[in-house]
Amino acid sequence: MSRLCKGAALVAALALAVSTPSQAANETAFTDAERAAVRALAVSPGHTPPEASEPALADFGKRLFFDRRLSGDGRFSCASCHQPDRAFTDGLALPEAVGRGTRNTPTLINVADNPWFQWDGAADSLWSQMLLVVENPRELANDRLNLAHTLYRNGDLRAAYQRRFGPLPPLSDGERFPAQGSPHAAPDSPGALAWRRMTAADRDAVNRVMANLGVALAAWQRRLIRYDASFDRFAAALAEDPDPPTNKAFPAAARRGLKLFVGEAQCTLCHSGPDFSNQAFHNLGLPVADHRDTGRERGLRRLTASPFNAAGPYAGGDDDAERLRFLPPPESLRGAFKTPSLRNVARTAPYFHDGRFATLEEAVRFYLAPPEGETLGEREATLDLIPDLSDRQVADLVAFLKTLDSAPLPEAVTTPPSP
């Protein structure tokens, strides 16, 4: 830091130290407009986690989530990267399973009502997003025929599946159902050839097994709901009292940070609503890293080509196929990624889609000046509305973000089932 900057920082610190009580109160008092903005971020009073309509189905989904047999080599499960004690992330910049991933592991807490899934929105339902993970060669590296056979030859999985979905296809018939195969296998590989040799009806039967596994996993993930952070308690108090007392759980710095968040810093342009995400896709002008990830551009192409999207033959009655008619051209969102939720953000480092920032302070400071370097697509002009912030204001924003951590989920939801 230059001598001039150090001097300015000292002056600012001295000014803060001699501020009067009324000045300090003004810094943490909320206007009517700010209170309304905070209400828009809060959950409805009396909100409770939804109950699973079919507890047995959710229990089967939980078993699948922790089961390493879902991976091609039997070494990894969904929980290998979505670890319950890390808010269902892994603490790594990029995940490490069968291979090293290219995108940071997002939390699964409160994902049930999201309209799009994965950083690029390549899935449009909670049940279908897991299917992308199963066949990703860097993640679980399985294929749908091998997965169906895994269910069939393991009596515990077969029984649990058939209790909810009925009989599996006649997978003992190796001529009709080869041991391995997938439409995503390399074009001339044995797996691709085996898949193409199957009849359309048999391919459909295997696809339905995949879809049903996604339905079970989604039923369990709907239990991963938490809106009980310090912020939620403060928002409830603020709705009743224009100036609720400051306490250790929501200190003065957090109050100043919240005022910045809903006001001058313009954070709610993207991080809006109770999940602190507008669920949209934005190009932040990130300099290109080793992996040239086109984000939503690729996600849109994958989504529209997938038989598991909301307009496909495996979708349920709750899937919204109509919105697929109004998707933008993929190239218009080159380099854009989904706005992540800020719930539990202090527990889910590193940050951004490629995990490039290790701390919350680094992530906040990124927005204060456009970075240099090659970018993909066009940086969003909305970012130009964000003002420069002082070191103290950055610290206040970070203090507020730390109040978004919720209590741990019940052990009954997060503990692996008994073998």
The other form holds:
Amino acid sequence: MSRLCKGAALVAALALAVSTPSQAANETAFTDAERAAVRALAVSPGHTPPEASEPALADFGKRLFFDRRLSGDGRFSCASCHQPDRAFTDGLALPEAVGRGTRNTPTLINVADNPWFQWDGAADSLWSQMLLVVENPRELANDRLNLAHTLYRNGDLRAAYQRRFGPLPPLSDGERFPAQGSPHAAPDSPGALAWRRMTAADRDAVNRVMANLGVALAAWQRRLIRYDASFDRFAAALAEDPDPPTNKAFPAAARRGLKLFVGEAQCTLCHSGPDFSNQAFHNLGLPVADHRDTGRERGLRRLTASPFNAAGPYAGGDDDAERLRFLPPPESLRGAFKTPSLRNVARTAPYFHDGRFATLEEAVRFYLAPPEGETLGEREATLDLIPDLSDRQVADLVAFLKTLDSAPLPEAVTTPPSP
Amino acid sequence: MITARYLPLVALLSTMIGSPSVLAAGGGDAAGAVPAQVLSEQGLYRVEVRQAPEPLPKGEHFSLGLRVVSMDNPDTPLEASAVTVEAGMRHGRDDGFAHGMQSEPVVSVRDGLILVEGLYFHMGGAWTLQVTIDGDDGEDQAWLTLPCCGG
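To test you: the structure above is the form predicted on its own. What is the structure of the form predicted in complex with its partner chain?
Below, the chain from earlier opens the complete complex, with every other chain and molecule after it.
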């Protein structure tokens, strides 16, 4: 860390000696246009995490989040990968749980603000995202019948569930509710056959239990909202004064980086809004590492096929089914991944959907030249608008990105529940 | 969510019709207003924007109400089935889009207007709406520059 800072300082000093007019412009007061662009990214300091509208439900969600009984083998919980002390990531390029995952673990801070979930937007609500991870054989590797039985068998879980959602289906009837089974089990496996043999009404009852668990998990994740970064405080000062002083938390390099970010470097074309994401999907022309991962193309197919989408029978009043009428053809977004939030980005290495970049500097350098190698789908030409940047400019952008760490969440939110 | 904020355009029935080439390029830029009307490329049709949210929203679905007439028969609007739309951003290109929308609009008829629902702009700057008209006078295209989004 300190070596990196020294290196950056050296680069900055060298660059200063040969500074070009555009670099000099980054030292001057902010223009009105730049101030407006900064305002669009900032959240007023003092913004606090929302109280849960249903505290008991959020508490149940929190208990589920930290509970290893959610995984098929009882060894992993959501928190195995989304670790509170690492901004709810795992520090790995690809997660290790029941198997090795194929995508990088994203932060969950401010996740409730997103309109689509996962790198490919395969879920259109926070509650339904839970179905994707519970039955993913590389992640929690559970199946919905087994999870329903786990709830039924364990008095603590069962009581908490029934207090909010009413009685569980009669899971003790092993004829109607086999021990294991899911529509996603391998074709013709016992689990797939067991699921198919159930009546439609019983399958629906089990699906409803899953949706309810998702609702509880979502209620808790909605509390993980936190802004209040050094950047937000600088932005508040900038709203008053076009040339506010820098300080240790927001140094001169970060200030130059911010000017680049909203200006010449064009980052806000995609990293826009208070979460630094336009919540859209872009093909950045990455050399392909996993041919099966077609990004948003696959996400759209999974979304439209899922009974848990906003147009399905388990959707709630907050779910937005209207937008499903206007989904684009999946092939048009082959190889596109969601613009990730950059809040807390200094704490969420490695980067990109497959964790291919270890450091922020590598992630930023990626934008300077189209990478070589086979790509999946077509690289979006928007990226041609990003100019070549000097080493000092890259260092400045990185310095700026390091000012996006949120203030800590309240301990009551992040400490695991006592057993 | 579909925004219900329709505001009639003030500059709507501008009587002044400039040369086709000027109008066909579509008025407006990222900071400007939605053009009230444009002529199609070969001058066969006129596309009038009758309803549009003001300003156009970013990161939200919205709709436009269009009226399309043949220049030979300007009193009889064309049916919705004659019209298809696409939108994208040129980012400095002379033609073609650097990228499109991440939404597929749906065209129907409502209150005598051609209603284009499901438009969605995910990036700030100048968007281009391409209206393809296949009417009795032949096929032609019109381009409207739509500013995204507000100030």
